[in-house]
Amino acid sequence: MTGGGRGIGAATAMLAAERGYAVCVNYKKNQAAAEAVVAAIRAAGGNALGVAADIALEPDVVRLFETVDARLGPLTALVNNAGILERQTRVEHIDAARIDRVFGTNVRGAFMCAREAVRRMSTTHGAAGGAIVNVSSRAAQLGAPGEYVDYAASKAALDALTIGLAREVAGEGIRVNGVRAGIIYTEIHADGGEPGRVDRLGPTLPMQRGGAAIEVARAILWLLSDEASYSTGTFIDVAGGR
């Protein structure tokens, strides 16, 4: 679980542990938040490990997966959840450094984590298969105009990775799917400069409210489970009808 210390990642990590997974809670900087998730899982009788790694950096990704190998055993599931956005602005104000930061985590990081997962899950490498879920956003299809088109574009790239990789490894025991989150109560909106964004937009949605991180987590866990055994290269929109 990349980006497992807060929001959707934390909710997914705890739900996965409840359902019997040994969970690696990856984080970049917020050690305290990740350790709180790990402690909660262990207190409930689950098995969890916190690992600091910046998934935008290839050596960190390799070390992350090697740590999982050594501490938790064979990899059966990957949730590519880590994602960043920056302050709301128009495209005319976005510089190359910002694009590199956003795509470095949201796209390059997801690719490298998927690569490491396939190397460990594929039946062509003697493994038993597995499942990957990429956490995308409805912004991938809506574009996030006036807010963060760069973030939306990065999530559109993640959707393309989901479809292409799913077809690439479908015959190797690996399923790859995506969940497109909508307006969800998480800390990421504060990163964009508007902590109250969900309260502003929630009433305008067909369901007239923002979503909870656990509602996204449930969709992720379903796609990881055997109940989704014939689903690959597909998406669940958890967006209140948006």
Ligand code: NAP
The other form holds:
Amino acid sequence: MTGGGRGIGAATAMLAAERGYAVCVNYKKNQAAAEAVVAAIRAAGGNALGVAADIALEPDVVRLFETVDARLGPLTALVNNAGILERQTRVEHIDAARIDRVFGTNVRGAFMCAREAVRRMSTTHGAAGGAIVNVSSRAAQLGAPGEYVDYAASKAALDALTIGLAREVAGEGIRVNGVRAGIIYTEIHADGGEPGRVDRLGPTLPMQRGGAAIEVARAILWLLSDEASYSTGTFIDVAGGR
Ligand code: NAP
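For comparison with the form predicted alone, would you give the structure of this protein in the form predicted in complex with the named molecule?
All chains and molecules follow, beginning with the one already shown.
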């Protein structure tokens, strides 16, 4: 679980533990938040481990997966959830360094984590298979004009990873799917400079409210589960009809 310390990742980590997964709660820098998730899982009788690693950095990704091998056993599932966005602005104000940061986590990081997962889960490597869920956004299709087109483009790239990798490893026991979240109550909107964004936009949505992280988590867990055994390269929109 990349980015499991807060928001959608935290809700997904806790639900996964409830469903019997031993969960690696990866985070970048907010150790307190990640340790709180780990403590909550352990208090409920589950198995969890917090690991600090910046998924944009290749040595960190390699160390993250080696830690999971050593501490939690064979990998069966990956949720590529860690993602970032920066302050709302127009394309004409986005510099190259920002594009590198956003794509570094949202695209490069997800690719490297998927690579490590395939090496551990593919039947061609003698493993038993597994499932990957990439946490994307409706922004991939809507473009996020005036807010963060760079972020939207990174999520469109992530969706292409979902489609391509799904077909690449479909015969090797690995399913790869995506969840495109809508406007969900988490702290990510503060990073965009508008902490109240969900309250502002919620009433304008077909369902007339923002979503909760647990509602995204349930879709992720379904796609990871055997209930979704014949689904790969596909997406669930969890976006209140948006
Ligand atoms: P969030 O509350 O800001 O949490 C992000 C999590 O990702 C944190 O645990 C953070 O770690 C971690 N993270 C960020 N960069 C990382 C990196 N380079 N390496 C490792 N961990 C990293 O975000 P969220 O709203 O839950 O978003 C989760 C995913 O859902 C993202 O991919 C986001 O794009 C997607 N999404 C969210 C919404 C929404 O409305 N909230 C909508 C569509 C899609 P620290 O705690 O250490 O900072």
